[in-house]
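Here you get one chain, nothing else, as C-alpha cells; it is the form predicted alone.
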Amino acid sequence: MIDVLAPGPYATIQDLGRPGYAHLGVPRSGAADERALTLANRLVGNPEGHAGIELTFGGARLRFADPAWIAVTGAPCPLYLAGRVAEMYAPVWVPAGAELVVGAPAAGLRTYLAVRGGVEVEAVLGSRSHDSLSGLGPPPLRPGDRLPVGVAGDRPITVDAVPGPAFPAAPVLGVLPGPREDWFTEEALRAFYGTPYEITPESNRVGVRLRGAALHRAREGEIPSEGMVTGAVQVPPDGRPIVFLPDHPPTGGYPVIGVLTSRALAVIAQLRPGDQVRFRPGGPGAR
C-alpha cells in the first residue's frame, strides 16, 4: 500500500488510457506525458502501460507501507526519501514505512511516479486512468487515500539511471496539417506558424488554451461535429487555438488547423501557464 499524506495541487492515477471507446463518447484519457510515464515504468521493470501517479506541480507526500522500487520522471522536482535526497530518472529502493516528499518542479508541469508492480486501483473500461472530463476512473487523490500496489513481474531492473529530457524555455513544436486547414486564411496560417503563443491559466488535462494572434477563417459558418484526436489544434470562433490533451471530448465542432506530432505532445503537456511556444509545419516533433 501507498498512503497519500498530501497529494499536492492535483494528482491522479494514470496509465495509457482507454482507447477504442470514442464511438461511445468516452475519451481515451491516460498520462498527459506518455513518454515520462512509460520511462518510469521501464526503470522499475514494469510493462510500459502500468498505472502510476501523475503529479501536477509536485507537492506530494507519500508513505510506503511495504518496501518497494520506485522511479520518478517528468518535470524535475526535489525528492526526499526518509529525509534524504533521492534521485529522479533512476530506480530507487524504498524501505517499509519510509516517506517520500516531492517538491515543486524547477521546470515543467507534470511529474510521474511508477512503483514496481504498478498502482492497482480498480480499472474502469480496461484502464485505471482518471478522466477529468467524464469522471471515469479513480478520483483525484486526496489525503488519506490508500493505493494498492500490484505484484511485481519477472522483468528485472536493468538500468541504474537515465538522463532526463530538456525543458526548453520556448519550444518549437512540429504540427501536421489538420483536416480543416483550408478553412483558414493565408494570414492565419502565417500567424500560426510565425508568431509565439502563450499558455494560459485556463489550460488543463482537456486542452491547452493559447493566447496570441487570432486565427481568422477563410469561410463563414460552422462544421458538423466530427471526431477529434489528442494533439488536434481546434480553433473556436474567437480565433484562439486550443490544443487537445488526453481528456479531450471525442468530437468537436470547430475546425482543426493542425495536429501536433506525438513527440510534440509530450513537450506541450509539460508547459505551464505563462510559458511560450511556437509551431512549425511538419514532423518529427520539437526543438
Second form
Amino acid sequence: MIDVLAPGPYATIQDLGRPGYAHLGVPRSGAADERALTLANRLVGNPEGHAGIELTFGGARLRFADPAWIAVTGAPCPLYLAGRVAEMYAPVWVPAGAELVVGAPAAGLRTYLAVRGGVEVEAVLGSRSHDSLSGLGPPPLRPGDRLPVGVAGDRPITVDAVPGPAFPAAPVLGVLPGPREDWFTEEALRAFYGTPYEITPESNRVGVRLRGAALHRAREGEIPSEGMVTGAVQVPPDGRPIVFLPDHPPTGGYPVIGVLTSRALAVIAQLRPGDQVRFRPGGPGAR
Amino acid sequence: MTGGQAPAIRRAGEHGLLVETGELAISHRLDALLRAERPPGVVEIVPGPATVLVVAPGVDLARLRARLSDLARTAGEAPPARPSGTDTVVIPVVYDGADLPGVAELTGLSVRDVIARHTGTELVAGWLGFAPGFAYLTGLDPELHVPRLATPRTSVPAGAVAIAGPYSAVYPSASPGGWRLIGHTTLRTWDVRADPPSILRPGTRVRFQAAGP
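The structure above corresponds to the form predicted alone; please give the structure of the form predicted in complex with the partner chain next.
Entire complex below, previous chain first.
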C-alpha cells in the first residue's frame, strides 16, 4: 500500500489509457508525457503500461507501508526519502514505512512515479487512468488515499540510472500539417509557424491553450464533427489554438491546422503557464 | 463522395488518416467494413457525419491509405436496402420531461403529437461524443427540431431522453446538458462493466416506445 499524505497541487493515476473506445465517445486518456511514464516503468522492471502516479507541479508526500522499488521521472524535482536526498531517473529502494517527499520541479510540469508491480487500483474499460474530461477511472488523489501495489513480475531491474531529458526554455515543436490546413489563410499559417505562442493557465490534461497571434479562417461555416487525435491543434472561432492532450474529446467540430509529432507532444505536455513555444512544419519533432 | 470515386484521405498526425466519406451512411458502411477486416495495427476507427478517422500507430500509412481507399470505394457503392444482422434497439420512454410542454409550444404540436412523432420514426446512432456513450441519434422528425436551451442545466440525470436541433439522445450518465428533456428511460444505455459498454454504437438503429410511468 502507498499512503497518500499529500498529493500536491494535482495528482492522478495514469497508465497508457483506453485506446479502442473513441467511437463510443471515450477519450483515450493516459499519461500526458507517455515517454516519462514508460521510462519510469522500465527502470523498476515493469511492463511499460503499468499504472503510476502523475504529479502536476510536484509537491507530494507518500508513505510506503511495504518495501518497494520505485522510480521517479519527468519534470525534475528534489526528492527526499526518509529524510535523505534520493535520485530521479533511477530505481530507488524504499524500506517499509519510509516517507517520500517530492519538492517543486525546477523545470517542467509533470513528474511520474512508478512502483515495481504497478499501482493496482480498479481498472475501468481496461485502464487505471483518471480521465479528467469524462471522470472515468480513479478520481484525482486526495490526502488519506491508500493505493494498492501489484505483484512484481519476473523482469529484473537492470539499469542503475539514466540521464534525464533536457527541458528547453522555448522549444520549437514539429507539426504535421492538416488535416484541415486548407481552412486557414496564408497569413494564419505564417503566424502559426512564424510567431511565438504562450501557454496559458487555462491549460490542463484536455488541452494546452495558447495565447498569441489569432489564426483566421479562409472560409465560412463549420465542419461537421470529426474524429480528433492527441496532439491535434484545434482552432475555435476566436482563433486561439488549443493543442489536445490525452483527455481531449474524441470528436470535435473545429478545424485542425496541424498535429504535433509524438516527440513534440511529450515536450508540450511538460510546459507551464507562461512558457513560450514555437511551431515548425514537418520535421521529426522538437529540436 | 459518389459511388466509385476515390475518396480524399487526409493525414491526421503521425499515426492517423482521415477518410472523407461525405455522408454519414457511407461513414457507417466504411466503419463496418473496417471492423470486419481490422487491418493490422488499427486501434481506433471513429466515424463522423462526413469522415472516418483511423488511428494506427507504428504501421506503414501508405499501405493503410491504399487499403482505406479501396474500402471507401466499396462503402460508397450502392448499399443493400438494409444491412442484414442489424437489430433495432427499442428504448422505452416515460414522456415526463420538464421541457415537454415547452417543446409542444415551440413546435405548435400537442404533447400527444410530440410523443407520436418521437416514437414514430426509426432513428440511427450517427456518432458518439460529448460524453462516453452519448449517441447523436439522427433521423428525428423535422417537426421536432428545436433549439438547445439558452442556458444549459448544470445537471441532467442519466437516462434523460432529450432533443436538440436535428438530434435526439439518451443521457448515458449524469452530466450538465443543454438539450430539451422530454422524458426518461430505465434502459441503461451505458455500463462500463458491460462489453461493449454502450448499447448504442455508430450505425445502431433505435426506436423510442412510449412506456407507462
